[in-house]
Structures are given as C-alpha cells and as structure tokens.
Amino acid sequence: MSSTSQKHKEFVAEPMGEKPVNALAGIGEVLGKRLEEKGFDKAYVVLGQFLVLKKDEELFRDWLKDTCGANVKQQGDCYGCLREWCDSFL
C-alpha cells in the first residue's frame, strides 16, 4: 500500500465526530460538494454507507465513483482511511 497523506494521518487519529465529509482522505472539494448535494454532507455519513456495504472495498469504490465520480486513487486513499478508522475505533 502507498504511504498515507497527512490527511489520512489526521483523520485517524482521533474520533470523527461532526468533521465534514472533505475531511476524508480522497475527498476534496468537487467530490465533498457532489457528495453534500446527494446527502452525504458529514465524514460519519459517508461512515455509514461504508458499514451498509460490509467494509467491502470494491464494492464502497463502485458506490463512490458512482455517487460522486470519485477516480481510483480518490476511492483507494478513502477505502483506506475509513477501514483504518473503523480498526482503530470499532
């Protein structure tokens, strides 16, 4: 696996609470917006749906690509961030 941003470090490390959806590793500003406008406005949200997919990894990147046209690197950097997350605190 490829090292992991600074981004990715500082989400994990600490509980998600209210952060915003562009605080996940991967997802910026045009895919934070498209996320927001289908309803996924908050980092636990986007949590959630991850949980409903089982952690399954190619199944969350299918949903992210279609749901907010997320490329491969975008959905690999946030599989990895919620999956460490949820090792770390679940």
Contents of the next structure:
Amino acid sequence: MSSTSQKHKEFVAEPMGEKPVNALAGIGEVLGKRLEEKGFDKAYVVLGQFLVLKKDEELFRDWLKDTCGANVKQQGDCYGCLREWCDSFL
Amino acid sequence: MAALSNKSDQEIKDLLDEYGIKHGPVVDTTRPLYEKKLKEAMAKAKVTVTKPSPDRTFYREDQEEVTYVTCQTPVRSEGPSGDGKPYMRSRPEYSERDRVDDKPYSRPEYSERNRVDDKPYSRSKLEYRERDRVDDKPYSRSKPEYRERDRVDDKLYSRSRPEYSSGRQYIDEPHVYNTPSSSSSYSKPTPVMKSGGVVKKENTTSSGRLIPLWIQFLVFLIVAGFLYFIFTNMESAESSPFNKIQ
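Having looked at the form predicted alone, could you now put up the form predicted in complex with its partner chain?
First the chain shown before, then all remaining chains and molecules of the complex.
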C-alpha cells in the first residue's frame, strides 16, 4: 500500500456528507481556514471544484496552490484523497 | 492584448484552446486559474518571439516542417508527450514545464533518448545558439569537450548532438573525427569511427584493461600446461579388466 495518512483513509472510507473542508487529506487548520474564506467551507464544495476541473491533477494542484497556498505535498495529498473518493463513490 | 478579465467566458475558453491548455468549463471559481494560465502562456509566447534571430529561423523552418509532422508522427510519439500531436499543441505544455527552448517535439525525444532524428537544419541552429556559438559548423567546437567520452556514432546530423551531449556525454558526430588535428591529443584516433569498432584500442596504452594482456596469456598457459600434465600422468585404464586369474 502506498503511504496514505490516517486522514486519507478515513475520508475515502465513506461518503463525505457534510464533512468540513478540514477533513480532506492535506488540508489542515490554516489551509482550511483560507479555503473557507474563499467560500469553500465544506469538503463537497472542494469536490465540486475538483470535478469542474475535470479531475485533472495539474489543474487541481494549481488551483489549490492559488487558492490557499498549499505546498506540493499538501496538493498531492488532497488530490489523491479526492480522486480515490471519486473512484469509490462517484 | 485586451485585459483577460474583460473577456467573456467563451473567449477565455477559445484562448485556452488556442494555447492548447487543458481545461474544464470556465466558471466563477475556475476563471482566475485559467486567466493566470493564459497570462503565463502569453508571456512565454512573447518571450519566444523576441528571442534572437536564429530562433526566428527556427520558426520559419518550423513552418516548413509542418509538412513533415504527419510523416514523422511515429517518431514523435516516442517522446514523453506520448502522442503524435503537432508541435503547436505541445509547445505551451513544454513551455510550462520549463523547457529551455521552444522545440517541443524534438526536445523531449532528444533529451531522453539521444536518438538522432533526421532534421538537421532546425535543431542545429537553435542549439548552437543556446551554446553561444557564432557560426553553424557542427564539429568545430563542441567535439573537443566530448571527445573523451565519445562513443562512435555514425549519424550524419550530429549538429543536434552538442546540446544534448552535454548532459549525455556520449553522443557524437562523425565529422568530428575527421578533424585529426584536434583529435591528435586524444586516445581515439579518427579512423575509429569509420571502422565502427574499437580496434585501435590496442595500440593505446592499455586502455580499459586492468590486468595487462601478457599476464592473462601467461596465466592461460600455466593452466593449460597444468591440465596437460594431469592428463598425461593419468594411469591409462587396463585394456581388458577381466583378466583371468592364473
């Protein structure tokens, strides 16, 4: 198994429902707050953005970096988390 | 160029397609991202246009090469882009990837493979320019540097090599070897290329041999002599083992 965090595993294990944006892997307190300020207050809103970007890794990473200043690792974690969630539930 | 923010979503979408940028629908949340991407692509395009003249020649030749693209797609598809799309499409992608110059179709192949392609004129100019060469003689400059690592190669279009050989150190052009004056100081003389082999290695001082040849021969002779000694001193089997006991 690749090295996924506990957060990742918890997130992809079930439908996200109303989980806050902090629940996403790679998104901690600081990034979560920045996202909320921009209007992405729930995980599903970020999911919406992910889908609008056609689940493209590069676009999503760029968007995440621009929106909340995520670094490469955080971008990767978040992207991986959402992609896997989509593979299971979408 | 009009400000990107004044353009409509459709215009943004058209611009993205023009630059070959992969994108999704242009909505409120994605628009700033796409505008940023377009700005970068435009800046890159402007930079490449204002480069010195040899690059201009590149563009001109580029257009000439359009006709070759279709013929060459099998070759092109070997590059990292993985597809045989025309170079126009891949240019922004590679520019975003921070390639040094603007030759998407040729560069990935060469940088990764050291393969020779049959486009002498286009690559040579640009690569020589980047190496800060003034004239476009292929063998006059870069070869001495790479001579020591040279691998014999029988390609005619070595012009493109110098650029890549810096990273690779073993690509070479044949006419490099044809300049004996400059190569005299090096171990590999000019005919090496012609013969295609490394026969000339012998006359150099043990190039690449850890143990001298005579020692190897000596050891071989010793072992052979030893085996011969053993065989000759072995007792021969009795011709008839079933002798009657008298």
